[in-house]
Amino acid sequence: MAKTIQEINEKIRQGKAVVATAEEIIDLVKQKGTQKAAREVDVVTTGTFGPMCSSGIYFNIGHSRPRIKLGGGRVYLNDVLAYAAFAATDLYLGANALPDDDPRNRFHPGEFNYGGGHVIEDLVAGKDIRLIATAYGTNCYPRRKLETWINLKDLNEAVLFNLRNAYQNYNVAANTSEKTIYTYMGVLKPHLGNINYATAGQLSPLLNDPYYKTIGIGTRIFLGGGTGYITWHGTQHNPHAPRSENGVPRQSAGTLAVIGDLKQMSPRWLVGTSMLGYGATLSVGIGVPIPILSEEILRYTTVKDEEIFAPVVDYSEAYPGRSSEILGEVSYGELKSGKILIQEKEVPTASLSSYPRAVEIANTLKEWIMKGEFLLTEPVAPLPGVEAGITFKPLNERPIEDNRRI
């Protein structure tokens, strides 16, 4: 049994493409057997939602009279920093930017009350936002100030650009030390009080298909409550992690470079987030469709949260010394549950990725594909990564030194 992409967007085109999520085609499968249910299925959607640090959007806010390059000056949103470097009238605004003023962690915990992802968040929800820019001047660009307000609609382009989003697989935070500690993983509390894991299990993108078959460049996906595309591999991509018998990664791995246009989205699937002594971020909704070319293909999206396995980490010495040692593996299955069993000791579990909105995210996707609204696109090159049977090494990475020569 094969099929293509083609064939399906025809199907999806005559209103006839039969679409489960990636929790449903679970029981579908059960029911129906691997052969007959990767016949009739022809997608099999994923969502994820949760903070995504590696985020952030450029624009051009089009000229002012007289004209101003903002290119080696200095741009706020929001009294936000902006990224100017490009030219006359570019930005780039990223999650984590703060205000200049904003105390950071001189009182710790820092709130990080308003960053770069809330001023994404507003400016998608409509809100005007307050630009404030200064520059050097030049003959061609004379104006040296521009305070002024801007709004996504009169924006000649603006464009979410997100360098790594939708990680496969992450690691399971804790925290052995004898006080709360403040991190991305959230806030973990001494002599393992909680666990933190940051993943949709088995709605995650690239958990359903962890050889990235069907994911590659070029890829459409939803993206922050419109459409989007995979540009590249995103940063930190690891497709030699070491994998479970099932192909699943069982640590961080592959990672996704996305873009999308900014006016298409939704202030529900991209929102700005405080990290409570870490920093601003922002939350983001991603959901891949991945088009059943294959049983071998099927099989992948029918991984369970208990056959999904990470590492859990301490935070307070493993994480920050780059040490390679964990405190033992559990399954999102036992994440799931609440609470799990680490060092002999019964540890309450949370996570920061919402499952719920994972749920929405895959099931929004599926009504557009069954309505005909969302098509599915040929990658026009695979991700990096490896083959089924090939042997895993982890990187191995050299961390980065203090070697300042004078």
Second form
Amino acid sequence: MAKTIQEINEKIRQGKAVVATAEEIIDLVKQKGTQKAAREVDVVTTGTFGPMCSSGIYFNIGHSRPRIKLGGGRVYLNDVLAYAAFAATDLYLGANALPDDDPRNRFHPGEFNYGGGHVIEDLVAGKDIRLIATAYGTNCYPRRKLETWINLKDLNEAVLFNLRNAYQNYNVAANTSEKTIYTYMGVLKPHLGNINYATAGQLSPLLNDPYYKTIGIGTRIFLGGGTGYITWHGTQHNPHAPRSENGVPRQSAGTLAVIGDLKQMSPRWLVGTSMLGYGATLSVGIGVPIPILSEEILRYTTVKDEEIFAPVVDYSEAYPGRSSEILGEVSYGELKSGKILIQEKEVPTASLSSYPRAVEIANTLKEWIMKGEFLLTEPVAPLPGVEAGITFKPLNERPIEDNRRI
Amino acid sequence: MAISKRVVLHFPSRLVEQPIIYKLVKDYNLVLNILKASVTPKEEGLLILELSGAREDYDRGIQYLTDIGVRIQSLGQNIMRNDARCTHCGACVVICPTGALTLDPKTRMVNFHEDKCTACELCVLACPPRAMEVHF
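Instead of the form predicted on its own shown above, give the structure for the form predicted in complex with the partner chain, please.
Complete assembly follows, chain above in first position.
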């Protein structure tokens, strides 16, 4: 029954493609059986929406008269420090960037009300952004100061380029200490007061294609409300993580690097986010279509929350100390019930990833495909899989002796 | 008929040093539970109370407060959810101590029950997209 992406695209063009979300496919296969469903269904859509710190934008502001070389200078966007280390007018802004005068955690927990992620949201919302830059001046780029409003519509290029998104599974965070702690996994109350998790579970892209059999470099995706592409595996991509029998990793594993034109994205799907006591970041919406090329690929997409397990990690001690000790393993089915039993205590659970938004992404992508507006792409190269032999390396610190020269 | 309501009282600076709460108890037979108080001498005072008592006593007590110049708001008005910013992640539901923020198990959307909110404001900074707003 094997189908090809070209055949599926032909059906999409004719408006005849059969598409289901990764949630709908579970019941559909239960009703029809794998064989029949694999013949009928062409695409399964996935979605995830949550804070993704390794996100950012690069953009080109155009040349001022007289010219200024921002590369090597200092540039602020709404007081948030941008990265100015390219040519004259190219900048990068990361989601975690902060204004110089943000008190950070001087008064703990810091609020982090406005950072890079918020500038990105404001920019994509069409708001004017205040750019203030200083440079050192050269013969060809004499200007040393620039203060101007910039707006997305006037930029030559504005591109969302995220180094690591859409983690395939993730830690579940707890706190066994005596004090409330403030983490990138949210506020964690003492004595296992609550437990926070951070993936969309059965709807999450890489949990539906656990061995990256269809998702690869060049895959066209839903990104930030527009379309984008997978450019590479994300940083910390770790396909070698332990897996269940269904192939699904039991801890954080694969990741994606993604890219897309910011000008066609929307602030609904790129939301400036503040993690109390941790920092500013960006919540990103991503959806990946999975072409149902075989029964095997279909079977992977039928994974349920009850079949996806994640480790519960103590963020008061094990995580900061980089210990691999875990408090236990739980399924997303248990996590989504609102409470789990851990160390004989019933602990309420909360999510940092929005499931309703993940559903909306999967449905939007489904609609685009059914209307013939979104064609699938053939990956130009696969993501490194289990066989790639990647080991996820910690930092091996080497002391710097006083007398050693570079 | 007995009644129990949560109210927010704003005191102008001239009233801050008067024993108004004492009068509510003594003259109007009201039972009160202070949920939040922020009183700075010579400046404005803010008090969030749960007031219980007979309907008639409650009405007279509120009349007394209004007459002496206390501005009264009902509690639900003060903590608001900016629905345009809420992404329904659910990070707030384990933070809210009174069950005013809950997750619908079917839709997995976050519901805000204003009647259960005591305006403790714990959700305000714990909300990642900062959708919970204080309007006193």
